[in-house]
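First comes one chain, alone, set out as structure tokens in the form predicted on its own.
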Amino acid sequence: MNEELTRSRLNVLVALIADTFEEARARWLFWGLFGLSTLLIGLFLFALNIDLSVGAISVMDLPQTARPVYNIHKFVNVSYSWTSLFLYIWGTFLAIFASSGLIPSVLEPGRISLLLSKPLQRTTFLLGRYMGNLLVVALNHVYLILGIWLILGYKTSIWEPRFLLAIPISLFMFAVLLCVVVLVGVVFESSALSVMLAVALMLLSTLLAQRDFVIRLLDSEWSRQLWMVLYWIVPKVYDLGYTMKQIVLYDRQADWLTPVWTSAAFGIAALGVALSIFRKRDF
């Protein structure tokens, strides 16, 4: 009996994920994401017309007499690291904008009443929407980052697998910020507010990450403590991006565990609050 119930709930969850995916296609969000990603890939393809050696010498001001293999390899590593950081920021911003309307749209009067009239648990319903959003963005991230990696590898003949870290790291951070989008969508039913708060957290993370410098400027203990409390609460968008860049560029050990677990804790808390409110809300 328990196995049948579990299988039934799993089938419902899969159906909700598929429904969210189909809605993203119908609203042209899916195709919009892939269209913009294709445009970006096209720009990188255009860069194939640039001679690598000339580009390295021009961009990095390398002397013509220096060892060309070393300089080109250095230029490529720098290109990989900055490109991974750009895709991390670009992909997260784009995914937030694209996903912000998928939660409020399903809470429209009439539609939500029809959905909840079916034998469907509210927790399963909201998690299905969340995971469907994640699937749409995951497909786009893999397409974009893998495509650009293939272009850079083909152009330079230097295949740097660390560059592909941008896929799981970008998806992880989007999954955390999507929890905020879901929470705001459930409480306020506003896609615009969802975008504003998620982007505000990204900007706030960048500001709070400068804690070593700012704490020296603050003249009171309570303000320093407040800054550190906010730093540990807010998702570590900046820290995780910086860590990824260091790993891709230098292939060195970096503290990725701290930004991951603190950001994950924030996302789980936000999603938990959203689920609790959604279960008790009267539609």
Contents of the next structure:
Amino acid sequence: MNEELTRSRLNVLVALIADTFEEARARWLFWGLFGLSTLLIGLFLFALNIDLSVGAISVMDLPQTARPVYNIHKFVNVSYSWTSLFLYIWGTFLAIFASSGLIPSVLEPGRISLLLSKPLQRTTFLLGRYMGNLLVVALNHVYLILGIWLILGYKTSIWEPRFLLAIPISLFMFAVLLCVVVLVGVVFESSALSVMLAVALMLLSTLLAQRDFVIRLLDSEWSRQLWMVLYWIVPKVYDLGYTMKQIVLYDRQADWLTPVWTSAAFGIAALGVALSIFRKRDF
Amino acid sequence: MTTDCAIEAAGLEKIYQPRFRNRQIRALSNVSLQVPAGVKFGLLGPNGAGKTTFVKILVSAVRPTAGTARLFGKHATEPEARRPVGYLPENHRFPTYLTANGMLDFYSALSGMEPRDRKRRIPELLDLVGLKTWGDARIKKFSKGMLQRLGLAQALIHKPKLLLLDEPTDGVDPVGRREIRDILDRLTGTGVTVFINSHLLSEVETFCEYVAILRKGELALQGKISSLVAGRGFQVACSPLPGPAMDRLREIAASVSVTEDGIEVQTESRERANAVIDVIRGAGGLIESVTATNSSLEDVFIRVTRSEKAA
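The structure above corresponds to the form predicted on its own; please provide the structure of the form predicted together with the partner chain.
Up next: the whole complex, starting with the chain shown before.
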């Protein structure tokens, strides 16, 4: 009996994820994301084939250079690290835009009441939608980052697996920001507002991360504390991106744990509030 | 709590509190209603009477402010209570990116059906609602009548014991209405409880056995249609009565409604009319009039909805 119930719940979750995927496909969000990723991959292919890139690599390989191989590696690693950061920002931005409408669309009157009439928990429903959204973006991230890794590796003959960390890290940050999109979607049913808030958090995170510099400029204790409180609350989009870049550069001191757990805590709290509101709301 | 009741609502109240506004909207007020399993039940009422809110509470899309709703004895908020329920909402919006097959597959999966059973049931249901050749067509191409029939297929696919239909023929032309009624007629004798929420009196009168009328969020009348529109009955009007006498009247009369001037009691026979008079006299009430009636459901509806207060 328990096994049957578990299978039934799993079937429901799979159906919800598949439906979100189907909707993303039908609304051209899926194809739009993949189209832009393909365009970017094409641009990379083009950029790595132009003389500037080839010339730069050749210069590194000149015999008079003291440690030519080391320099090429360094140059390539720096390229990898900056590219990973670029893809992290690009991927997260695009994913936020693509996902913003998927929650409000399902809350339309006449659609949501039918969905809620089915024998499923509201929590399952919202989590199914969330996971479907995440899956769409995950596929795109794998395609984009793996594609560019293959191009860089083929071109430089240096295969840097750390570059692929950009996939889980970008996906993690998107998962956190998607919690905000879900929360705004549940409360206001507005895709535009979801995007605005998620992007605002990304920008705010960049600003707050400059704490060492800004705190020196602030003259009152309360404003310094306020800055730090905000810094700890807001998901660390900037910090995590920077840390990822450093890890790709073999920086063993890079602290990845703090931005991960603080951002995860923010995401869990946002999703928790969204679920709590969704469970009580009338549709 | 009884499981031979498909629907059991006790003291349901719903007050909507619009966001950023102080004004409250009372959609339902102390509605108690029992629908026996296996019957065809119609919920009538003018626009804004609270019919859709009532149905949405049954499917747990709306949470009541007070009171409880049970489906086959289980609290409506429990997901398991909704497993034997098929629902067709008013102004539904099915995902237009799906085909008819895809749509039925999705909703039947949510109802807990196994993939094997879904594959078998989908063509059966499309055939039942006359959309056999439309399975692979995207539903954005469907007319209103086709969408309603597809919606019915969606509600029936998991063989529900209770079918909740919110304005099932709204916006559908007469031919489409007839087709929907024909589909519903095939459910007769299958033991499925059909609960229709409508403002179309003729539809309810033709199809249903029992009816309840909501007026301004209050239950104004409930009874068997054959009794309410009995070829010849009697209406007894009297002065207001205390609670126990009202309860006794509800037991023996076809309907009891409270009007501006007092109470109107509808009975199906001369014997019942005399029993009603005995109760009124026994409770110290004053008889205002006793009238022989020959009413239609429309007469009953108009009389009840024009009254100011509900029973």
